[in-house]
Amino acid sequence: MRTMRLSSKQKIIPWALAASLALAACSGDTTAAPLDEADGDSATGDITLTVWSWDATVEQSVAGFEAANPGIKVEVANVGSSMDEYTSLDNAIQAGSGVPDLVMFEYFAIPYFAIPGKLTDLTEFGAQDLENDYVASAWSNVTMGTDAVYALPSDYGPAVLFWNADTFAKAGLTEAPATWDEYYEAAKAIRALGGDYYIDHDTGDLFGLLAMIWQAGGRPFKVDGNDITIDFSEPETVKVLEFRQKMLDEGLLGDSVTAWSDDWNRALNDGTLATQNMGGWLTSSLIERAPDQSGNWRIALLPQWEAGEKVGAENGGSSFGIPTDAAHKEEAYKFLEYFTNGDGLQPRVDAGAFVPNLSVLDSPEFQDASNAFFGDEKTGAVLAEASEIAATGWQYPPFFEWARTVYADICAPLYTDHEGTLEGVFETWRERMVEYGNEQGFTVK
C-alpha cells in the first residue's frame, strides 16, 4: 500500500489553512497543555520521546510541541518504512529494550500488533472522543471490536481515478468514465489508438484491485481477534475479478509497464497511459513524473459499479500508535494528539500531508484548491469527497504484510506467461494465507 512519504517541499496541492480553521471541527481544545515534570531521562527531569516515522511532515510539529511542553523533547527517527520498521519494532519488543514511544503504521499493519497486545488501547487517554473529527473509513482503520482505539490516523489515501483528458480526447472521449462499464468502453476506444496506448497497465497491482473490491462491497477478510475468515467467493468480489479478467483477456490492459518504474514514468509523461486507479497521494508525484502532460491530467471519483451510486474506497494511508512497552505513554499521547489533531496538524498540512481530518477536508481553502497541472480544476473538492465517501467495514488479516509479498509470486505467471485466471490466483492466495495464518497461531478458515 502506497503511503505518503513526502518532504517539506512536496505538496499535494498548494493550500494554506489557518490554525483556527484546522481546529474548527475538533472536539474540545486539543492544544497540548504543559505537563508537570515527571521522572525523566535526565537530572533536569526532561523526558525525551522517541518517534519512529518515515513521514517527514511529523518533524514539522516538533518545535511547536516542545515550546508548549518545555519538559518534553521529541526525537523523530526514520528506521525504515513498512516491513523494515515493523521488524525493528518486533525485535525491540522481544529484546525488552529500545521500544519507541510512538510508531508509524500503515493501516493494514495495525491488527498484527494490536491483536497480540503489542499496542496500547488509546481509550485510556480519551481517544474515542476524536471519532467525529475524521472521515469514517479512516477511523474504522484504527479501531477494533466495539471500543478499542489502537492508533490515530495521520495520513490518508482515498482511491481516485487520475485520467488524461488529452489522451481521452484523441479517442473521442470528453469526460471521465462514471461507471466501470463506461471505463470498459473507454478502454476499447483508447486501445484503438494503437501503438502503446492503453487505459491502464496491469502487472499485478494488488491494492488497486482490492480498492475495486472494497468499493464494490466485497469484504473478503473478516477478523475477530484470533479468528480470521478469508473468502473470495462473495459475489461482489467475484464480479470485480471477472471484470478485470475480461479486460485482460481482451488485451485492453497493457502488461509491459510496472508502476514506479522508469517505463511507467515515460508512459505517464508521453500520454500513452491514460488513467491510474490510485490513492490521492499520487497528486504530487504525478506532477514530477509527467511534466510534459501539465494541464492534461484530471482527478475524478472512481467509476461506480452501479450508475448513480457514489461509493469510494481506500488505497493507502497511515497512523501512529503507542507500543504497550513504551516508557512515556501519557506524554506520547500528548504529542500524538498534537500532530494528528491539534495545533501541530497545520504545519504538517502546509508541508504536504494529506490528512483525513474533516476540519481540513471541509475547509474552503481545501475545497477551492486547484492546480494548473490538473487543468485548474478544483482538485481539493474531488479529493475531499473521495475521502468522505470511502466505504467502511473493510478489514485486513494481521499477517497482511506477509500476504501482499507472497501475492506477487502467486500472480506472476498470470501476467508474465498469461497462465491461469485472477480467480485462480486469489484461490491459491487464500490457501496460502490460511496455511500461513494457522502456522502463526491464528484460527483461519
Contents of the next structure:
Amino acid sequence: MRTMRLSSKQKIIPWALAASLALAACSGDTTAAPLDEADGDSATGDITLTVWSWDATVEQSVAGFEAANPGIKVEVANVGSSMDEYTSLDNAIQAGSGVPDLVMFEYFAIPYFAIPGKLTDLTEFGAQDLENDYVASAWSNVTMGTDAVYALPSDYGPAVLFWNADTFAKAGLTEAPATWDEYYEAAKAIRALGGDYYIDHDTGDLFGLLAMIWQAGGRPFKVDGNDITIDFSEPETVKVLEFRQKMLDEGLLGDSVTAWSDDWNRALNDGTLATQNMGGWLTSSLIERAPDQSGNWRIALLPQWEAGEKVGAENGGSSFGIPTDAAHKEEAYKFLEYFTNGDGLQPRVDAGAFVPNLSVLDSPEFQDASNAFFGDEKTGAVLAEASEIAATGWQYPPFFEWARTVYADICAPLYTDHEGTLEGVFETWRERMVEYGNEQGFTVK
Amino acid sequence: MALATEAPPASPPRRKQRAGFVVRFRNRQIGWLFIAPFCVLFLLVFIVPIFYAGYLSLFQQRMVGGDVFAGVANYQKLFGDSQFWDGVVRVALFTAIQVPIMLFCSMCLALAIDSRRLYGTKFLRLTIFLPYAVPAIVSTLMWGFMLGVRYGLFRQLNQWLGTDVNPFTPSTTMISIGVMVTWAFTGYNMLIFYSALKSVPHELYEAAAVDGANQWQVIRAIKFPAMRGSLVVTIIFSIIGTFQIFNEPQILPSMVSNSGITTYYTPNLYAYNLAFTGSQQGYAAALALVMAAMTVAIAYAVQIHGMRKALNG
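Next block, the form predicted together with its partner chain, ref. the form predicted alone:
Once more the chain from above appears, this time first in line as the rest of the complex follows.
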C-alpha cells in the first residue's frame, strides 16, 4: 500500500508542478494569492480574500477587519495603476484563473467592465441601502443611472481650483476667480508677469476640460445599455470649447508643461504655474510636489459659468467592485462595506484618503481641518462643499479608456502646430468613437 | 546484433542489407533524440506563438458579443489603415537615415581601435560599448532629461548660445530618438567590425608593407573587404532593431509635452496600444505579423544583395 501511494504521488507531482509553472507563466505574480488561498481552504478553513488596489490606504483597514472576522484573511496586492490593473483583470478573467475578489476601478472604467457582465450587481448584498451616505455624483457613477450597484465609491475627486496666492499677489490679485470670466482676466494679469508665468498649461488636458463641460451642464455621452449617443454640439459644451479656444488663441495657457512630468513638479514648485483645475486628490501630493511654495497654495471651488451659481463637477475618483468570477463574493462584500462604510473607513481617512462619504465630509473634524501648507485655510470644508455640489448625470462611454488615448493623438496638431480648432478636434474625436464603438458591438450615434 | 544471428545464414547479402538498414534507422532515431530538446523548445517558444498570433489575427474582440471570427477582415482593415502606414513610413525613413550614420561611426571607431596608433584602446573599446548595456528605458529617461528645453541641459545650452532649439518638437523628436539609438548601438556594431578586423591574418599586412602600401591602401584593399561580411550582419540587425522601436516613443510623452508622439508613432507602439488600450488583440496580431513579414523580406533582400556583392567582389 505504501509504495503504491508513493508512486501515484510521484506521478502527480510533476504534473502539478508543470501546471503551476504554466499558470505562473500566464499571469505572473497574480496567481500566487489564489494558490495560497486553495491551501488555506483545505488546511484551516480560512478564506483569503485577494484585493487589487493601488490605493495604499486600503491596507489600513485590513488588521481591524481580520480581527473582527476570524477565518477571513485579506491580501492587498498592487498589480499596477489604472490601465495596467484593468489589463491584468481582463487577462485573469479570460484565463479563468487568478481573478481577485475585490478590484479597484476609476469611475470611468466601471461601464467597461459592468456592461459586458464582468461585475457583480451588489444589490444582492444590500448595497443600495448605502446610497444616503454618498455625495450624489459619486453614487451615480457606481450605478451608471440604473437600479444596479456595480461598485462602492472609495475615493473621490471633486473638481477644484488650486491657486497660488503668492503668484496671484504678484499679478495684483487677491482673490481666487469666482467666475470663468474672472479666470480669463486673471490669466491675462498673470501672463503679463512675463517669463514662464502662466495661469495654467494645456497640452491636451482632457479631464480638466471635461470637468468644465460637466460643470457647465453639457452631457455629451449618453449610455443606455448598448446604445450610446455622443454629442458635442450642445450649447453648454460648445460654450466651454469656445472659452478654452479663446484662451489658447490669446496665448494665455502655456504649452510646454504636461501634468505629472518632472517639469510639472518644478513649475508647481517655483510658482510660475498659478492654478490647477484638478481633482481634490491633488491636495496630498501637492505638498510633496511643491515644498518651496509652502503657505502659498490655496484651494477654491471651480470658477462658475454664471455669477452667483454654485455648481461643481468631478475630476477622477475610484471605487471597488467584485468581479463576476470572484471566488468569495460574500466575504468580499463584507470587507468592501467595512473599508468604505464601516469601521475601516476612519483609519483610511486618517491615512489621507479623500472619501465621498457624507458622514466623513460633514464631520466637524473634517470641516475644521486646516493645513499650514495651504496657508491654514480650512481645506476640508472647501473640498467637502466641492463634493456636495458636484452635478450629477454625467456618463462615460464604456470605451472611454481607449477614447482618452486617441484624444491625445487627435488634439496633437492643435497643440503643437496650432492647426484647427478645439471644436474640430472634438468632432473628429466623436467620429472616431462612433466608428470604434460600432466595431465593438455597440450602437453608437 | 540480435537480428544478425536470427537471420537465415543462407542468404548473406540480404542479411547485410537488412542490418545496414536497421543501423541506419537507429542512428537516425538517435539523431532525433539529440536535437529533441532544441526542437521542443523551438516549437514552444517560436512556432507555436507565431501560429497562435496567426489564429488570433482572424478574430475581432468586441466588448459586446465577445470574440467574433472575422476571416481576413483585420488584414483588409490594416492595409487601408493610414495610421499604420504613417508608422511604417516613419520607421522606414528613420532606418534609411539612422542606420548608415550609425554604421559609419561604428566602422570608423573599429578602424581607429584596430590602427594600433591609439593608447588605451581596451578602455576605449569598453567605454564605447558600455551604452549598449544601459537599459533602453534608463537611457530614454536620461536623454529626456538632457534634451529637455524647460529644465534640462538643453535649456542652458540654448541660453549660452542664444538659440531656441527644441529637440522634442514634432519635427525634431525623431532626430532625438536617432541620437539615443545611435548612442546605444554604435559600440555594439563597432565590436562586430572590430572582431572581423582582428581575424585578418597578419601576413596580409606584412605583404602589404613589403609592397609599400600606405595606410589608406591597406584600409581599402584589406580592411574594407574583411568587414564586408560583418556589414551585412550589422545592417540586418539594425533594420530589425529600428523597425521595432518602442521604448523611446513609449516613455517620452510622459516626460516632454507636444513631442508629436502619437499612439501610432511606430508600428510596434501602435500594436501595443491596439492590444492594451483598444482591446483589439486580433488586429494587433495581424499588424505584428505583417510587420514581421516586411522585416523578414527586407532582411532577406539585404542578405541576398550582400552575398551577391561578396561573390562578385
